[in-house]
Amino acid sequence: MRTHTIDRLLRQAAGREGIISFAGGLPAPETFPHKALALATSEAIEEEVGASALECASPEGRLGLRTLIATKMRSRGAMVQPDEVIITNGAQDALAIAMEVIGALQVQVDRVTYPGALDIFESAQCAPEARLAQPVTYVMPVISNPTGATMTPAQRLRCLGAEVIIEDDAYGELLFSGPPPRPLLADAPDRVYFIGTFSKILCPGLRVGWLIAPAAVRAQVLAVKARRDLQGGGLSQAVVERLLDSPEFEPRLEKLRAHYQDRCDRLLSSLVHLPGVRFQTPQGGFSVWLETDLPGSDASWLYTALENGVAFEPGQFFQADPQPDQPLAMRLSFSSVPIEQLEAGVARLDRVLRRSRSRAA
């Protein structure tokens, strides 16, 4: 973890009653398809000849699931075939595999970006760099984490100039308005490592993601996958395959988008009353990125917030090179906060900010 003190505080907060937590960035538990999961699991165990869902299988994953993923990718404009898809244990596993194959010493990232990716880069002894252009770039073109922004055409064009592109599409299906746009993979299949996951739209406990790598390194990617864990969980793959192939899958996605947009709108309607803060309206996903002009350490800010019954994830989690004297910034995740608590959570945060501003005056 990048910041042990803050991580410890957040873990402690998770077990305390009365805390309204904007931390975590997790999907809402009430959206998990419990009945469909139970039925799909039962079918996967009982109906497959030779108990294939319960046995070891190929490192690249189940052909049926890879075929469905390839079909979804083609609907977005990327001409992907099933044998190009490798099933992984979530998106984090896919990113770690890609980094091992790429072997870069530096990687270009956005000014604020996904902290799990920063952890992987640092573990791979690859320095994340937000200020100088690098040949290898990591991006979330559709719904960036933490900002909720989508790439503009100009940003997309600049990104396609990189030698190697890691395209993280974790929130691609959760764009609030319209279908997911054409991925970078569609325009540069020889340079893009595309990462997808079902954690945000089904449930994270299944741990099913996928990786599509350039053809020139596909055999190497598969070898790394096989060496790391032999294969992804066969039963989880069989369950996801059934859910993805269900006629209820796309209507459920529409309901999910509406669910999260409602929470986002409710949070934004409260944030507009906070003094001295800046934020942009997310175009999808789970969170809002909030910036202030208030100085102070992230850990002390979080401690004060917890004492006032609210939690957030401080900005340094999301920055490749956080500076000790930078103003407070934070990610506020609305996804798993009960909608009736959003306004109260912002009110608690408001009290913390106003008291701090008053002391500084």
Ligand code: PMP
Second form
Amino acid sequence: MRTHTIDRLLRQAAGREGIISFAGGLPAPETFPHKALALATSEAIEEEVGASALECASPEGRLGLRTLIATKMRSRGAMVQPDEVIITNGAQDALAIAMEVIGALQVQVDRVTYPGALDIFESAQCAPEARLAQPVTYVMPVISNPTGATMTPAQRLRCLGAEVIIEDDAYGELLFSGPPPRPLLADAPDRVYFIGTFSKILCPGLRVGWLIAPAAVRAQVLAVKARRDLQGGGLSQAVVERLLDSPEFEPRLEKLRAHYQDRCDRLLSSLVHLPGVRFQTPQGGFSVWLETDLPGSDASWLYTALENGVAFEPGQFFQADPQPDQPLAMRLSFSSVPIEQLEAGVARLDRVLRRSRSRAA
Ligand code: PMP
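And the form predicted together with this ligand, for comparison with the form predicted on its own?
Okay, now the whole complex, with that chain kicking things off.
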């Protein structure tokens, strides 16, 4: 399991003093709206005694929250109604439900993709395939994790040719500039499973996400949700509903985008000086995908990096079919590294790469 291994590596990294960690892909904790969360939580507890926030409720989730999400989706061009939205425990839950309903044996993925999705495909006994086109495809059209890339119009068109599309929009609201684009859902509502989450724009600990599935399978989706865990967390939903309904929500998103863009820019301004590496400028999100010209095992690279005070996520975790002899690649997450440490982190990485290069010469 990729996510489990990454988690183990991260815990090891966190246990070492002074490590600058580009691993994790976590939101910056200083962006969490502590006061607003505390207020919304106490309001929800006081105002909703005996109501759905604290009681068992329906598997689709709170109507108020679903209504706000539907409005959000409509503002992006997808004509979604509240009863089409199913609240989940984060995007991960939404993806697992979608995969159970789709029941595919193979799924098309990008050359590098989100490891948590690869784990779900594995447990659903569905083989991820990066090379040959498959009828079912998993994509992140707005912002890819790990590359930060946005789909071109031609890629969108090609993608819309698939029979079933799993559209993971986890970073959809964190495009650095411009409004969140039109989702694929807007163009193919009968074939798209759209996945959204508040993990990246509020905080992941709330565990609130959503799934919009094609109308033909909605009853099945609800049955799967109810069988898995009865419903999403009621209190978290009530809290998110209050925050999403507040006039401060949109200005907060603007601030978040600027916050992450600053970090991204600062990281890139150091990375351009690293010899022998390639990367694409992210359009948003939390991370940069870095490819090097150095051969070797990704995991042993990470251990060497840890010895030198820096951590990253080895590239093999992001690939459906990593090859043993491929050059080292890595995801560098800038999202939760204090901005003043980014340069020092890259300097440490540089040291590790230079040493290995001179050893290999
Ligand atoms: N999809 C992508 C692309 C992600 O990066 C993540 C979180 N790392 C998820 C889904 C899962 O997010 P959540 O916390 O909402 O379950």
